[in-house]
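Only one chain comes next, encoded as structure tokens, the form predicted on its own.
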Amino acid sequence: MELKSTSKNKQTRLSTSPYKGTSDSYPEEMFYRNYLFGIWKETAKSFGYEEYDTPLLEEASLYKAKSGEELANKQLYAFTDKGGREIAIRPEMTPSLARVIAAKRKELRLPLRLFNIGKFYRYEKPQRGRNREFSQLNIDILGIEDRTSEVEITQFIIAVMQRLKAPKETYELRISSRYLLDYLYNDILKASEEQKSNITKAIDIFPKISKNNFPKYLKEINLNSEQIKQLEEFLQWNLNDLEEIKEKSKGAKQLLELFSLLDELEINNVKFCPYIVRGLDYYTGTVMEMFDIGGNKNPRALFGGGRYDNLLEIFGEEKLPAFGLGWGDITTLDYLKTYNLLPPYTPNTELFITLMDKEYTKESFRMASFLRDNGINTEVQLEEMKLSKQLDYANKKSIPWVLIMGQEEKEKNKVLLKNMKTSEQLLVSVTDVPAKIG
């Protein structure tokens, strides 16, 4: 006897939401992202930087070697592939860049000026200015040990901000050195190896914690009263304090050289801040972060970077001086929205060809091909429809021009060109349309 199931199979309804911490980019969002990406790319090329790319998937060991415990153990999207290899989705670019440089070290002509705009993924708590998926500009100069590489990247930053029309009073580039931390740990605090990583974390959170709670936090990580006092004094240092130790500290000497060059070049919006440390383990010298100083709507750094002179050593190569930064899209777009710096959204389509009768279909396609050949982005109505609905469609898409052809226009071998902003209408030949729109 055959038993029949009386239960009905229920189709699972899939969610329309993207994975947590990621986002869909509709045309308007793409317009603003491409606006930012275009400025990054144009500015990088104007400085002589060349574009490159690397795979989105890498061996997980690449990030576990030098990226730091938090990124490697907590934020890395990692999995084992069908071949038994531990693979990670790219969380940052610098280790991948170091790998491709190491692979062709003897063939490359130094200095190398390289940039990339790509997507990256980190498993962290989504919040304003931070998602699990983000796009980022990476711009790096390799082969220069002098402070001139930091100066050039700083000039690049200022050039981008100028092209974005950013008011000078709304942003500040804060700079320090990881070598200065060595002086703090060894010469001032006499810190043990166990204390150093906790102190670095404490310095990193210093701007985010209240003045009253900071000493309590330092006590919790087992700093004594004298060390707490010394660390709080260090975090208030300025360039004059660096002058007093420039013969003892490599970091102080390099920072003074850098700020001297920036001052001579009249580069403003830069400041020495001893609490800039950066969280990744591969940084060796100068480190920097950009901050919004015009208000409190964007509390985190807009971007950061630094020197990583020793990173090639994980591939068995000699060290190569290198300096670069990673500039994220999310924080930057938040900043641009805050100060109303984004341009008005404009669609790609410049002209829309209507279709009121199927007999004009072939003619519409021919006109569209002619207009596209003459540099006009043209969209064609593909189904016969009332003119009022087609004009409403063009208006809602903010298409500035509409081309109309009916029996009367066809008999005159003309078309009606309508300006959707002014409602002005011109009876012209198709060959005259590019000049009228231009």
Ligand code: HAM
The other form holds:
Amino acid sequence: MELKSTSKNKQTRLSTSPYKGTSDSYPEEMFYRNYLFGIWKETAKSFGYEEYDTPLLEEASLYKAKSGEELANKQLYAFTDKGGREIAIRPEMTPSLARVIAAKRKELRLPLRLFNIGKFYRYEKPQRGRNREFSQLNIDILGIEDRTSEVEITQFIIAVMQRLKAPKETYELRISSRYLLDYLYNDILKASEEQKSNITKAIDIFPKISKNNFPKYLKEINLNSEQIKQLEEFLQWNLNDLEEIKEKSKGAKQLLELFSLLDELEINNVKFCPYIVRGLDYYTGTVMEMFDIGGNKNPRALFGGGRYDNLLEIFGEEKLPAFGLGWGDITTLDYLKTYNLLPPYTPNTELFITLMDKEYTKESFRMASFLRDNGINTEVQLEEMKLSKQLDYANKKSIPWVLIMGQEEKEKNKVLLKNMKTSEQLLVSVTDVPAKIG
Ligand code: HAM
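For comparison with the form predicted on its own, would you give the structure of this protein in the form predicted together with ligand HAM?
Next comes the full complex, and the chain you just saw is listed first.
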């Protein structure tokens, strides 16, 4: 943290800003985040997925193995601990999940349906949809080779979007396959090993670069004019093109199977997009990303995922078919704000007990306990002050109910229950309050 000192005043002052690329969450932001997390969690449970967790710290080597150059080197928060180990703060969940499964491979009953909501850290340039600290829902199914695993996760995605009340015309799930890239490189482009990784990068930037600049870029990475033409054609492919090569390409065959199942289930916010490649090295077959297509405010994917059947091999274990995704909170909250899909902020407190006289403090605490035991979130005034100020506080916090107990009410063993919206007041016994509010 930055230390500031002034020449006049020798005292040092600490900055109140959070570390670059991170943000503090005040109650209102927590409310929105918890709204999203709640929908993720409840939907995952409704599909039979179980929650797990892993440490925030991992050996850095876990990411060097198969996460790819960008994540493992440029974006990793890594340090050497006091014991000389190279440690990283987790930038993603998938390698940790693979480690957890590999450690108990023989004891775990397959298929495994798992989810986690946690924080992750990447050293990135902060911008819309990208921060250095963010949360992700990770949802993964392990032990199923069949396309049914991809269909199930797609059904989950659509269920979440429906629960978020997302209009169908504002989002699109884009799907492709890493196996299709193998066909492109080996059978169409006849690309050298060196060219392959450059072409993958080129395909990744294709949607972000202008039509005119793309061929120039391809020339710069040494593709010949025939290869450039073939690659540009490939990037326009649709499902009919896959039909033509389904006997020769595992990727085409699997994608056709997947799209046919999705079609039968009338899931139609999905599109085959040959330029979806994903940046992480461990993906094997189907890959997917979700985009906001209702405008151009949110260019980043809401989530990304794919199949990673070989990841357990880094622990010397046998392959295990696996498919899943990481769904970011920042990109999704941006999307929900864009379409006004967030519910109005409501504070936790349902009822506020005013304090008219210090002598009534004990009575206030007793009433509060009774109300809380009856399921009402209750806040208590702790210091004596003008009633108007207390009501003003309740009003500003949008607390819907207020209890007032002055001398008159106390003598009658009653309280005044005030509805803050209508200003209606009722003289009731405390024991009747839960029923009145209910
Ligand atoms: P990823 O594409 O690196 O995949 O990240 C998935 C999602 O996390 C992104 O689409 C985005 O919503 C969010 N995200 C990533 N980086 C940032 C950032 N710097 N700021 C804000 N949000 C971010 C993975 O992490 C894979 N491990 C996902 C996965 C799970 N694949 C299979 N299972």
